[in-house]
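The data below hold one chain only, encoded as structure tokens and taken in the form predicted on its own.
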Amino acid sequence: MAQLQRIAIALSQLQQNQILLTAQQQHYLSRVLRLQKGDRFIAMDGMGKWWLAQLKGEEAQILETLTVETELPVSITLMVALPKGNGFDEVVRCCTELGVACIAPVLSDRTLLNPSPQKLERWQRIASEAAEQSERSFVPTILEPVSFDAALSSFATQQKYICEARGNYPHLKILYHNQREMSIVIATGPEGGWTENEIDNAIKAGFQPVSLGRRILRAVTAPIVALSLISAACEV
């Protein structure tokens, strides 16, 4: 099915074996993708379900339910200190492609960005588009930005890491190989890194400080590297 185009739909669009297409979806399928009546495409609900569908004008006929296994065997939540500018757009896009389950943007002591409510809608749209492109079964959840201290106590999972460029900490890849947890949280810092107080608070909240290597990574690069390390380790 790799050659077929994919679109994300809402569950409310399903009517028995029909998909009621929005005006935007109709325009995208017919004008952008140049599909004609009778052409097939893949519809996905972003929560694990895919369908083979056939275009019928303002609606589409569901032909069959598809089984797709493209998700990582581990559920990864990224806590990302918001970088400046539009850097978080790239984080959402790349990490969605790599298989992240949830992205939690946080406001750290050195965060310069003060995102508007429209930003969250934009990030969720980017995640949906990236999930379509990378043939994922799920669209990752993008949480509302909160303070770093508030986020520390938000996740009950036992395996939690905070990436720190300074200090003699074990490499994330080594620790994950030893643990093999099914659900983990990884925190990456802002431009300038975490403050000592933030590292201390994270350790008190059960986070293990880890290294991503000997080089200093940009705030946009670090979450992508962290997710790549985990996905490479668990998909061998």
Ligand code: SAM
Given for the second form:
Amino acid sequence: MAQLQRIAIALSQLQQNQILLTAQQQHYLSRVLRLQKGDRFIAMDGMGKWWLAQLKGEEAQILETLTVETELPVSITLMVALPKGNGFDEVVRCCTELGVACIAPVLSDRTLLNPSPQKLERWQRIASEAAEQSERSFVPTILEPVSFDAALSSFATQQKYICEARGNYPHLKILYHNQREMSIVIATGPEGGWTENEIDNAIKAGFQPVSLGRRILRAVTAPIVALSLISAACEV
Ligand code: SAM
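Mind pulling up the form predicted together with this ligand next to the form predicted on its own we just looked at?
Below is the whole assembly, all chains and molecules, this chain first.
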């Protein structure tokens, strides 16, 4: 199955055993991927379902439902203070490859970016493409950007970490234990770091400050390192 091309579809495109392809998908399959009628590909709904499908023109025939096991055993939500420029694109792409379940962009005291409304659509597209390429069965959810304070109170999860570049905090790798919790939240700050007030508020909201090592990582690198540490710890 490894060589087959994959495309993401919406559930509304399914009709009995057929996939009604959009004009864009038809173009992509036949012009970009050069598939012919009768060729097979994989359709995924981004919510855990994969199907082996056969191209028939404007439609595709579903041949069988596939089982994929590429998801992490723990659901990770990343709360990321938006980095400047297009840095968040890289965070979405890499963290999707690493298995993140949800990314919550936040506006912190030192966030320099004010994202346009079109950005969310762009990030969702990047997540969808990255999920396809890394053969994930789920496309991560990208939430609307909200203030850091609003984000702090929106996760009921028990294991919550806030990455802080300075201070003598325990390393995430030592603190993280995956025996009990099925979901965790990790927050990373912007270029200028978190303010003292933000760290205090996070602690009050149940976040544990953690280190990612002795070097200061860029705002774009920190979430990728945090994800790598957790996935290394919980996957064998
Ligand atoms: N300007 C800040 C300073 O000098 O302390 C550094 C901010 S760093 C570029 C951006 C964010 O990445 C931080 O807020 C933190 O969340 C995370 N980060 C970077 N290096 C880290 C480290 N070694 N341990 C924990 N978090 C780190």
